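Let's start with one chain on its own, the form predicted on its own, as structure tokens.
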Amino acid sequence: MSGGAGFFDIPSDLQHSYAGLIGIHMQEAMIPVGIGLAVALPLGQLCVRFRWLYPPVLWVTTVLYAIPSLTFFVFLIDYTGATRTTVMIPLTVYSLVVLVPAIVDGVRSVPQDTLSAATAMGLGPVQRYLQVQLPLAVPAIIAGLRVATASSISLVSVGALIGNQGALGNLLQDAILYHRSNLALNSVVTIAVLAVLTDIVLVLLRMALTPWLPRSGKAAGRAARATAVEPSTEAALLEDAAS
């Protein structure tokens, strides 16, 4: 163990500094969310285009989400070993149960008149989705990302139970092993701070991608619904899509 016992003194058995644990934690949390988003975007479009597909997709993701994370990890160990991959696969699956409905609901909220206008301007299905539907669905998608990200940052810690793969979660085990309650406090506080900071980044991203919306959360929600039927906003978006 390291010589000191301060708040930021990390036991040497973890083989990482405090900053190193934060970096590993964020990698294990954000990579699954990124992969989940990459899968959810085309899957969400398929669910919008083929309505019959949405109920079974939602059912499968919900059932997988109901599997306890530790059970999921133990099941995967036989195939992927006690590695980061074993931690990130369940987190990717868990993100889908939040991201797919967010994308589907956001895309479905785009008025039919807007889609008809986009079609009349010569935009095909893929162009409509990428250049019209997704921009209008950004508030809903970011809302889903906020939930998925906070959940992922929290669940990474469970990986400590299958080996040294839980990043900051390993501090909880060492708190018991070395009788150092400050390690547990460090883990909990740091994970909470990371979740809050990441959420702020996502809010700022939403503001950057939707400059036509007000900055306050409630006002933004009302404005998002209003812009769905506001001709001037639709026209501006369609002009950008066509250019």
Given for the second form:
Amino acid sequence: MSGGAGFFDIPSDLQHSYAGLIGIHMQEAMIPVGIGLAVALPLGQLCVRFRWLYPPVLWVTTVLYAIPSLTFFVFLIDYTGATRTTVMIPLTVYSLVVLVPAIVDGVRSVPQDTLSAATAMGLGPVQRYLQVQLPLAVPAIIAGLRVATASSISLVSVGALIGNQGALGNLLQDAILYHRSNLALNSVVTIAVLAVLTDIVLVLLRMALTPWLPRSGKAAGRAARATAVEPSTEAALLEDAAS
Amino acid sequence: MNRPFAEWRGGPGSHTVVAVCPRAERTARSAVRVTPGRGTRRSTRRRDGDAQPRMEPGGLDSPGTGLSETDRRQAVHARSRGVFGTLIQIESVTKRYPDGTTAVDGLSLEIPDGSITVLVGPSGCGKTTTLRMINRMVEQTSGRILLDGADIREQPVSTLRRSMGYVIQNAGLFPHRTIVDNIATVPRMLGWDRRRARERARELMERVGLDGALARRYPYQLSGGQQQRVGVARALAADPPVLLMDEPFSAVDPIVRKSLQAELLRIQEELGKTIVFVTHDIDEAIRIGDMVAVLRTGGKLAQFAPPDELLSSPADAFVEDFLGTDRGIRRLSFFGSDGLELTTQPVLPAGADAAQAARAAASGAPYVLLTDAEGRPRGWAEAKGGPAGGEPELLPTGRPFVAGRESLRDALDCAVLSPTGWAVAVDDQGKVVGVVSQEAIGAAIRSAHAARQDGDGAGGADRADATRAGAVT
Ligand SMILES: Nc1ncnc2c1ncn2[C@@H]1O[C@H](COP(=O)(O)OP(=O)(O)OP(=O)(O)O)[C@@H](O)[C@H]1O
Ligand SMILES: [Mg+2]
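Same protein, different form: I have the form predicted on its own, so give me the form predicted together with its partner chain.
First the chain shown before, then all remaining chains and molecules of the complex.
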């Protein structure tokens, strides 16, 4: 516990190695995004199908987003205890506020001509959704995912408030506790690097899934940015680097 | 660009469904085409222009075609014609949208089999609505639509739609699929394996005049005109008997539009589909339509007639107004130029001797036409000066017309544009076959009109072998 401990020496009270913390951090960040996507896809489709549903859904997700995570924790801790689940539930809710509009806008942006053509070729609503609308919404959905993952990765840290459930965020508390500023630096840098790497993976995924987008990527990037509800510095920086 | 040339039977009132098959070649080619199902039946209905026309009971006697005995006789007499039955019957169909708009009002139309029927009218007159009722993308409020005698509501909507290719403005391609996969969409849905569907797609690319190298591209990598061709290929992919086209060419520039129209006519010659084509462009309607339905605002039918008849006898002031001011001139497209009396007297071939030159100069024409070694027109020289005295000053000949293949309108146009008032007629190779004066063309127009008015178009039809085939090249 001396001040001379190395950058990657993790205090034993966290019960994990550096790599272990990274694993937990990513797990706590990505599972909510995954669940969020699984909820947002059908919810988004419902909002497209029934136009009247979209404003209330948007309103509810936005209101939930405005609730600080600490409030969530206080409320949830009675049910799910001081566990990772308690951290992941608000993160899931937060991801919805980005993903639902991304999906709705993405699906709605499919040109009417394209849809008419699909209908005229005898595609039913389900085929049309799976074969036309969803693939064409991929750029918008991935743009939403980039924002959602970046914010999720940084928000996991607040889990430290409910007893070391913040993965890399816990290092911040330990930095204060043990007067080791290098732990704080480690936490911030590692989280930032994780966010950037995840973002790169998502950009690569988008490129792999959308060989049909004009190569310049300018238009796609603009559309993606317009879809994103929350500005994300890392994501935006990376977008420019990548495209 | 050459004018299409369709020769339709019957004067006003006998419009219905008897059509001169615009081109002998079309029939010859369609006859060898073997396609399964309805395609075969339909294509055998076309006949060779020079063969003795056969009566097709199903075609002529089907109820509602309203053919008189005279029509029938004329149909038999006329040369080079096909007889079509009715494939799609629209029976007093009305469409009222939920907001109260009456888009189509009591519309009845009989859309003939194996030919192009154009719906034309001002914006908002219900053309798209009518078209979409045929494939049930819009359900009519009242009335019925029959396909081959059966109500279209009797079959599953997806089956119905797959039997009808649909082409729209801006093509509506799937941006996320390559060109082959776009075209292969319906065959794939019909359960063809990927290889066969793609093979078919490549075949169609060729048919619509697309370079095979484009196959693996995505739509954004194609020009508007190319995309539109893909749209047509995609609609044809499963060989549907019916094609519905909603202003397919209105988003491309006029030159590309003309070539797409020509391409469509060429494809139609080969395939003989039943095409319902929507446009707001009356020129396009006249150019490509075998039958033209003019709709007026409020979704009412103003006139349903072959283009020739539309031009010669518009039903009312609305149609007349819609046709524009120069319908007399435009109607000339329907008269062949092979009845023109060409003269070769004022034509002076390359390397002609003085005697020939003197004869040409003495022919009475104020100018003589000099040709080059290949027989192509070089220019006009004044007859008086005599071309023998060195190289005379030549007036440009302008664009010549192809004798026989192009219409009287083309001939007249050449004559009007010519500095000498004489039009130059050439053959397919561009060799001069004669010249003709504005006066002679005027006389030919008068006699063509007279022939039409007699109700005996047979002579005109004989001469008018100028066909769409020619117009397309
Ligand atoms: N879904 C709809 N709901 C209500 N009204 C409609 C709908 N679709 C079309 N209309 C109305 O019905 C009328 C006919 O429309 P339609 O699209 O058939 O016209 P159109 O002849 O194709 O016109 P255009 O040449 O501009 O394409 C118009 O007045 C239009 O406003
Ligand atoms: Mg329309």
